[in-house]
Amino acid sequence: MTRTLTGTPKADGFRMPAEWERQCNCWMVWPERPDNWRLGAKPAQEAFSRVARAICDHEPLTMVVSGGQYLNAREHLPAQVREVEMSTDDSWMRDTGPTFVINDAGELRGVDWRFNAWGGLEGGLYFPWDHDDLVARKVLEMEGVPMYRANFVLEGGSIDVDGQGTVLTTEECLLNHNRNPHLTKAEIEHNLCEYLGADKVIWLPRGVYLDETDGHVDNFARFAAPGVVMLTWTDDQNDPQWEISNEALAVLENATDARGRRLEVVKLHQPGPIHITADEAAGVDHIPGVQPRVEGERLAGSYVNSFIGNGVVVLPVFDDVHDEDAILTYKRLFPDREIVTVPGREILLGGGNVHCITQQEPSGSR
């Protein structure tokens, strides 16, 4: 049993490191539920396998798998991937897994947030979610990492940090009444700083248009380096995303980070717009209480939703006219890392992308 700590990471001298800092492991969850992943999740399993292969060439990777899928996943995954059996409700490790924090001595701890499936009974994407609310605790126990249990609903994809005291998030998500309705904006900001070891929160009004997570920032705007933010963009003034992205651009261009730096904003033009086809919608089981997949529905496609690992960035692409520009931009932003592209459409059909299905564990002193 892992040790549950009192206090907060910030009070104890811990912070959430930036994603580009050294990692000792990446965590993922194997997809299988047929009411979210089409055709019995077989195409999604191949997509997740592609992501896992790209990452495990550069760092250790652990895949969480249900008992019923254990052998199937083993057949799909490289031998070096560690496979562990665990009960889950779906496969979004970014949102259900722990947020790891470190101190200057390299000690590692973890934050176990409350999870309510992106809104609970008021807009949540599935019910029940009790298995997913235990994922972070189980991961921390497995790793022998002391744990802070936050009395605060938060998904890992709703925040991004520069590792130097600055947090990015959206009002659309964290101020939504279906997350922490009893808290004011100031109280939510205080919680973020205390549990992430941060000093400043930059609030963007909204996230990607029609993002079913209520505007997770990791699909919209993320740090690529201290003082550098990638932003989902469109040049089409008739697209609803144009107003949202310009709104965010104005905030970012007038903001400074926790160390007083002005921010450089790098625009990444969105793919598409991308819509669900009739065949894709027909392949998903329709179950009451679960977010439906409907023909013609617009998907929240984004190149920002990538994974930054040890010596690698795993970037989703969409067979889109904007793919090449996105690849070139990432090569410029991350010249010391290999840019590995993976097909992003299949993961997007489930509601997220590469960043959403991964969670990094920093090395610290390991």
Contents of the next structure:
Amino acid sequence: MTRTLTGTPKADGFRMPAEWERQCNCWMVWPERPDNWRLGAKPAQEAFSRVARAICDHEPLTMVVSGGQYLNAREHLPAQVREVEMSTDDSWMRDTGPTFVINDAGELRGVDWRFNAWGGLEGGLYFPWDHDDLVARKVLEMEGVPMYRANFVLEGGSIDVDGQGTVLTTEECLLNHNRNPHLTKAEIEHNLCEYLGADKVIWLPRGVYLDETDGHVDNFARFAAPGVVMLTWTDDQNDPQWEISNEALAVLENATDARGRRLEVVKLHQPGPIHITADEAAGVDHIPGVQPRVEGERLAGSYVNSFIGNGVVVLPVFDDVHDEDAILTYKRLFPDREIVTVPGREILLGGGNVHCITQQEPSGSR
Ligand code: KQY
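Having seen the form predicted alone, please provide the structure of the form predicted in complex with ligand KQY.
Once more the chain from above appears, this time first in line as the rest of the complex follows.
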């Protein structure tokens, strides 16, 4: 059993590193549930394999897989990918996995947040979620990393950090009554700072239009470097995203980070808008209690939802007129990393993208 710590990372001198800091492993979960992934998850499995292949050329990767899918996943994945068997409810390692924290001596610890499937019985996306709530703990036990169990509902995709004391999040998600209704905004902010080892929270009002996570920030606005934030954008004033992105821009342009720097905002024009086709909707099983997939429904497509790894950024693209600009922007923001594009549509059909299905483990000692 891994050591369970009392106290908080901040009190113990730990902080969540930025994603661009050195990593020793990336974690993913193999998709399979047919009520979220169309056609028995076969197209999603190919899409997840593309992401895994792009990452494991640059750093170790562990794929969590159910017993039933173990051999099938092995067929799809390169030999250097480590497979571990674990029960899960779905495949969103960003949200169910631990948040790793490090101290100045390079020691590694992890935070196990409470998970309620993006809102529990009030707008959550599936029931039950008990296997998913154990994923972070199991990962930390496997890695021999001491654990803080936070009595606080949070998904990893609802926060982003610069590793230097600043947290980005959205009110739409973290102030939603379906996450931590007993806490005030000030108490939530305090918890974020304590468990992420941070000093300042920048609150954006909302996330991407119709994002089923209640506006996860990792699909909308993320640090690309200290003082630099990528923001999902649209030039179309008639698109509901326009007002959302503009209100976030106003917050970011008037904010300073934990070190007192003003922020440079880099706009990434959204793809699409992208909508579910009749064929795509028909391929998903309909089960009561699970978010249905309906023809014509708009999806929360975004280029911000990428994975930053050692020497690489894995960027979802959508066969869209804005793909090329997104690639060029990433090349400018990450000149020392290879920008590897992967098809993003199948992952988007499940409700997220590359960042949502990955979780970095920073390099550090146990
Ligand atoms: O972080 C995410 N984007 C997860 C979305 C969950 C979707 C479940 N259908």
